[in-house]
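One chain comes next, on its own, written as structure tokens: the form predicted on its own.
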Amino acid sequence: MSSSQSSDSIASTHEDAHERVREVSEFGAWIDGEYVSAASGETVATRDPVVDEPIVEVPRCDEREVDRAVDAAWDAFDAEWSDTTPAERSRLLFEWVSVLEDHVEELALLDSIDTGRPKSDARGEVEGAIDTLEYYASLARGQEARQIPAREDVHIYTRHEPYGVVGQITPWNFPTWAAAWKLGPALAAGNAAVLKPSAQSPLSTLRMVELAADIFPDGVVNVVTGTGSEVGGPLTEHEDVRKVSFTGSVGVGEHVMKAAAEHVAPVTLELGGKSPFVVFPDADLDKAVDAVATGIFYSTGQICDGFSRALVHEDVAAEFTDRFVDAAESYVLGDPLDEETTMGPLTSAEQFETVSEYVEIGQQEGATLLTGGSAPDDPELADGWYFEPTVFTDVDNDMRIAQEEIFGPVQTIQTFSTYEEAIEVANDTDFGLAAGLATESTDIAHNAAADIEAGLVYVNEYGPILSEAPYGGFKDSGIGNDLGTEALDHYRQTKSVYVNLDDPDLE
């Protein structure tokens, strides 16, 4: 289904939008409290992916720009901010957490209209980014250290200290929430940190941290923009960066970890995803069915977790498969600064293609294609990347539609016959991010989560992701954990400090 609004209609909304933005911020990049311009003079294009239209320009910066950036964190951290008690650090991230949910409005906005996603969608993006710098706003006054009782002559106690400055690198699908998983937990920790947002959707973080000017030193939060090849890799490579975090694909990755080695800094991975939802046969429909439209239609799904593989038992897969389609059906592609909107279009022109020639590769593997399949035939989206919500069935495991990473709207949908097919089927793959499972069984539930290899299992829904939980993957889907405890634990050195004490001696 498509929006009822006119493709000028469409423009002209999204020109006034442009206008907008522009007069929010000058989206330099952020480096030591302030915005500055590549040394290059070069700039790139945003592009606004509803009419593929630039929205800014934001600064092309270069390894010149991560070396500023560096030094500043640095000095920020050697001056000042490693000089900082834990509950001063919470009382920092509080502060910008107020600040933050007075313009949830505007950076909804900024994350709308760079990425395409509905503005209720990105709406709430920024709330779950709120809340995750909140939680470790929580957080960081709760560290703790232990002491480890070995011996009477000896006290032996451990410290959590920061690394001093981190590289983080976000990725273009959830730019304001990403931010905030990579900067929660560091900054927490007492860490100072130089972040890389994606080139093509840079503003909201631009924005959340330029909001911060007032509440951290000056350099404690820098954001260099760019490419990956001119930004992202002399961050991983520099060798003052005592940490890398990443979140992205898993090519990039593993040269992310290649880079790093070199100068022995430990890395986070959060990578790609092939998840399966497996439906039982005592499944209630309505909530699978549901489950599963979310869990790989929400943001058109360009998704790391996304429910690209539906893996259902004979009995009940074909009326899954008609509810399904029907569910499918049922999105409401427009203009995502439309309240009624509830897909937009793909981010990229690139991903446009990737998507386009994935569904050309299930056609000719054997797979039939039930809906979608294409862009809507609508002209007033016929600017934009709009893609339709896709189904395969008939799909055979070793399909590269059931085996590779789409990043779009594209369902795949096979069977199963007993709970150890499934299981099989479900971690026949590279990929261990995220699963779930649909079932009215406790005890179907608890051994499948168990049996699945992923690192995250959700169970009758799709989500929700929640601060307090670890967020990370298996196999190739990564190393390490965003969220919880866990992150801050990334971001901390252990040290065990022995203090050898002898018989007490008041002469």
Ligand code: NAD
The other form holds:
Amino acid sequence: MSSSQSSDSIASTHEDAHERVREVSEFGAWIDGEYVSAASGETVATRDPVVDEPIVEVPRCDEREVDRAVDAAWDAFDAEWSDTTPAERSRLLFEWVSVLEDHVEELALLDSIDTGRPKSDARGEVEGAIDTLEYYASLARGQEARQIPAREDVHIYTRHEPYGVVGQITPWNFPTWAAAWKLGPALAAGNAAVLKPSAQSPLSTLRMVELAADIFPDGVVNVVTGTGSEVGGPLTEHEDVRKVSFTGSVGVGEHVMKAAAEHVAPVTLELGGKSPFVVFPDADLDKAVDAVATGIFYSTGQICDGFSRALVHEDVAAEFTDRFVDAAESYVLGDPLDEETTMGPLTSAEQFETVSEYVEIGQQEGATLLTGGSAPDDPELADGWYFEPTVFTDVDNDMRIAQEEIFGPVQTIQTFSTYEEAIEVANDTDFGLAAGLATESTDIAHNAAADIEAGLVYVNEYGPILSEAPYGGFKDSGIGNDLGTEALDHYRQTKSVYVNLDDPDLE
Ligand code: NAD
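Could you drop in the structure for the form predicted together with this ligand? We only have the form predicted on its own so far.
Now the complete complex, all chains and molecules, led by this one.
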């Protein structure tokens, strides 16, 4: 577990990278086909967590820009967007895909600098985002409705219609991917969108929509930058926003749902998780260790569906734990722009504080810290919010470290002895986003996949996330889905049309 960087200064590499980022674009709020400043004249800086320095100032918008963006979106919808055919929208989405394909490296750099994730991971996520847009470009033309043969004298058919203008809010942790998950289905279904990215990582979203400037009519896609309370609040409360889709924490999600309820706008909520990974006694431990390590340490543990709770059968617990600690200690912490780096820093000082506090809480609760638990002892990394991969054992399920979303590289290991106990402990959480299983038995795999309360179940792996498969949480982890045909449905409302058919009469 060491820095991949030699004495080359991370600080000077990042100074150069910030310069390159600033050359990419001016990064305003994107409203009605152009970059605009906030009426207040205020800006908010995005920060690079590797060196804890500001990168770019973006407009600190408020309800004035939200109003302006919603108006622009309705104007675009009414003027021409609502008349487009699915085939036309499909062609435009494919055009966007083709432009984005020429900017993968640039978008990966923006996401890496903005969030601290290894650039190699960011590249894969940008490619995933492009794949999602390509999927919805394909799906757009396949949209069909129904004819309902209820009676001979009434011809009944359904129409799927867009909501008009939708409001979308994304979290900081997967900026490009999250934007594609929201915009792809919304546009394919025929909506205009106003999207608010996280104030911590807005750069790639702004650049993505700027790259679509010559593709979609002005006002069809808008991005309003700023804080959650100043932009997210007014967007979800806006009377003219007909549908809200939110990805983020449970606490903010509840707030969003209440705000949307005030004007009866439907919501899709993709919220947090505390996902169990159950290692059964017949598991292939190589696969299990690999899946759990990737599942908790990818993105420095800042992943909603991360396998933060390993539940391991008592017969294999000792061996699993030894191998897992080795896997944790093999991560290469370093400059995310270095292709050898496998773990970057946490995204902010606040997140570093939170994760440090949970480590203390875990120790106070009586769990045993096996490795990690603090910032690495490496002067090269001292400026960033780095945190060592951390593993706790002797964990009870009622401990806070086993129940609360830490959003950092902290794994808890618990043991079980029977199938029933494994399922009970796996389900003993308010969350229900994802779960994993390691077993070589199809009987165990399919039964456990059915018995665990989660919206996603991975057997013998972590990921992949594919655009075709719906993604969403049970219980407090959310409502509805991103991805798949399900997400397209969330952006359409269904109308039944009844046409009276009298008997044919030529007299
Ligand atoms: P967050 O809830 O703090 O913020 C999410 C977004 O909501 C940001 O854009 C933020 O500015 C905005 N926001 C904040 N206050 C708001 C308000 N009052 N009204 C409207 N919008 C407001 O989450 P985060 O720290 O950006 O992301 C981490 C969280 O997101 C974790 O809980 C993680 O599990 C979750 N997440 C879930 C998924 C999923 O698909 N289920 C994916 C990624 C992240």
